[in-house]
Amino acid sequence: MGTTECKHYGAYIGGEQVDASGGETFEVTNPANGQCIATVAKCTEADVDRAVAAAAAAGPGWAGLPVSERSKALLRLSRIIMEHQEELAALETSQHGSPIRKTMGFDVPLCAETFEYFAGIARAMTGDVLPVGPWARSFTVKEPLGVIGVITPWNFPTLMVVWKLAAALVTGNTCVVKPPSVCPLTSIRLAELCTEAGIPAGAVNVITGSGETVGEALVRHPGVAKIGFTGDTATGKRIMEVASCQAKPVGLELGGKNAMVVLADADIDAAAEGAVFGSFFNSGQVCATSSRIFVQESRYEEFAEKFVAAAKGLRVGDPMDPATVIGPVPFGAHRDKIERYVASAKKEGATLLLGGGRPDTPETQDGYYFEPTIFGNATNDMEFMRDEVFGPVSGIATFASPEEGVALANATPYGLSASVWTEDLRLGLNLANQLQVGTVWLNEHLMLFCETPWGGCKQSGYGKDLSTMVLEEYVHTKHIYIDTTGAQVKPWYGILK
């Protein structure tokens, strides 16, 4: 991989890259390499004062079109996305690490696609007609709630802004966008391209920094309505306290350490292969990652031999290259976070099965590389068995009992997403009611779809995102009544007389 040019970009505010109101950049490399690819504008809370102030700007006017008209723009956005599929996963993949076949496959036409559902869905929503008496007509209304501001993790630097951006703009509000410092660049690129699908300037605007400094003042700021937050816990519970303070609605889709149960009569193989993309996708830097596998006892051997050999077939390199199933991590120090890991798992008396490392190859030399990595005999109360690693590692555990794997499954304060695998399908849905989770897979894992709401409970947060559920997060239902006759005939009337 040859040198590449450092390219400048600023915020977008009200329709334009802006230089930061300080002037200061920061630099994104690429962790392939670790060269500067980009500088960005570094910005204060006075250039979030100037995006939230572009975006209320905004807002009359986008809100007042009708939503068929919203959803035409959306259209109009995610065919201009397509049309610029190959720049935009070669940005999200020199900004990211994760491997263009990736990029290329899913991600870019993912954007594409969720912007098309959600132009579709929006012009389904309607109120409600509430028969309150035949003196009157009593119905609802859905109104935006205004400016919304979007903070989104690292590990999908595009997607997460779009399955919050689609939302929030078909149902009418206005957003500003905080995207990960690590990689912000294609989310301003895609504010350029709203503005050209025919989004109104000021509509969508994309402030850069750092989470303590334009995050935090974004979710104190009065001019925004509601926050829309994905990302780990930590910073989730951060929101909670800081918008608090003016009682303000947060969206959280927050981190999780989710279970695959394999019950002694399932499809090995099969569960083998939804292992590896469980764990792996995405080099495991996926909130939904099947991070903590439960074996029943007796396919224990069986399952691990299976997982480790379809495991050891990914390639690491390059991301550049078709190829490449594994990128690098984003940067140095989540590398040193999982390596810290896997020396804690190595300690506590895991067995390593595969990996554990960074790969020693040419073209991984000076990269933030790390190996799929598969721990054996693992415990539920292990350190990487409890804590979200988000990485390539995952722990096989054992249990005697579907009761037991249910238990174990259950046995963390997170409560995103888990698969059970069985032949049996009855028992298989009798053990998914008892998951305290926001999805259940049975004999799959991290499926997702538009269609499908997604979300989760206990410490992984609560809301949704994605599915027709999730407009009712970005709306106010406004309640009006009118007197049609005029005449005292309320069951009420005469109490005050």
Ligand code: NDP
Second form
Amino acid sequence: MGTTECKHYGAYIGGEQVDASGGETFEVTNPANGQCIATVAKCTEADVDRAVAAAAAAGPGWAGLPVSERSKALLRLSRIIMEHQEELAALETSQHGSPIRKTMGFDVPLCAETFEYFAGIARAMTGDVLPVGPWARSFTVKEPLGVIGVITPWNFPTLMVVWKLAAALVTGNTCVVKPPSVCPLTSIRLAELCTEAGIPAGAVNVITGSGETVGEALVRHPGVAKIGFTGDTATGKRIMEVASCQAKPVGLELGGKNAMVVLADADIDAAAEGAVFGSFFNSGQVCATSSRIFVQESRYEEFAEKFVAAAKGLRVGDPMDPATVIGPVPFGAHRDKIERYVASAKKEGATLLLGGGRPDTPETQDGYYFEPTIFGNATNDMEFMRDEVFGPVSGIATFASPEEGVALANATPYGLSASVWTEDLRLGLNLANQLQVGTVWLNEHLMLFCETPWGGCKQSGYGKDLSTMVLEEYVHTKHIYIDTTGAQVKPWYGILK
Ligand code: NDP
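Can you now output the form predicted together with the ligand? The one shown was the form predicted alone.
Every component of the complex follows; first up is the chain already shown.
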């Protein structure tokens, strides 16, 4: 890892990169070595105004196209993304620390696939003809909302933008994206590729800068019709509060503290493998990560042993090395937070079974690395089992009966996802019905597809990403009634006579 070039990126407004109106910039660093990789425009409220104006100006032209044309533009974009797979993957890895094998094999292909999926399903969206009576035609049409503010977190910097952007664009909206400050670069590059794909200038804009200033200005902006937000629950609550002044709709994909419930009859080898993926994919920086693992008492020892053995071999190191599966976390303050939770888990009496510290290898000395960490003898009331650590740290606790397992899984303010591991599918389905979450996996954890809806309940938010359901999030359903006879035979006419 040698010294890298520190390139300048502007915000992306009206089809070009522009400097912030105040001329200020902020730095983006590579978490693998702490070196600056980019300076980025630090936008102001005036830049938010500019971006919203550009999106509003592009709106009528984009919304006025037949859906087939918008769909074709998304298909071109999908192809262009794959043509830039190596470039986008390397940029994502350098700003985020996610291993190149994941950014090449997961993030970029899934971004391309998401545009492809929405290009297809949008063409099948229809309204309804409503059977009000023989004297009228009554029907619904779906209209775009206008300018959508897309505010996204750092854990999957590109994919979280794409999930919302694809659905919002194909339904005829235009967008202003506010990407996370630690990882904004791929969003800017993606916006350039949108223009290259023939999506009109101004339809996709990216404003860069702090959430508290430009993010909040976007939420407050009267020209923004809806906010699509993914991020922390506390930020989501603040966004609801700010948006309420205009009764503005917000979609909220928030945090999670997801349970794996492993029953005594489960295939423990499969459950241990599932726990490795659920806990350490993307270094556990996943809203749906399996950070609370509940195992029925009689299988606890066996599960803990197999989980630890399977996680032991995960290579932590330079994320640009194709052999690496765990890179650094994106920034130093985040590693500090993870370390505080590990200290608190030890203090509260959990047993450290694996990891728990910074790896001690020459290649990890300059970056924000943290080992995959497993605690045993955890309980649901320990701080690290209650809060979203959002790092490679999982705790294993026990339960006596399936009812207790479900009760423990539900004992959290979050409601995003959970998994149940059992050979008895009837019992598994019964427990799935009782889990208060948006997604339940049986004998799997962390399986997401374009075709399946994603979103939580309780304090994990509301609204959906992905699947055909998300199209409804970005349209307004208008009812149109046409009197076709003029005859005064309708139900309410007699009331005034
Ligand atoms: P944050 O909530 O801190 O930030 C998310 C985005 O909101 C960033 O772009 C941030 O900008 C911006 N922001 C911050 N404050 C405000 C504000 N007052 N008004 C408007 N925008 C604001 O989340 P993280 O980036 O830390 O992401 C991690 C969180 O995301 C976790 O809780 C995780 O569970 C959740 N998440 C949920 C998913 C789901 O599908 N349910 C999926 C992925 C992640 P800036 O970066 O400049 O601070």
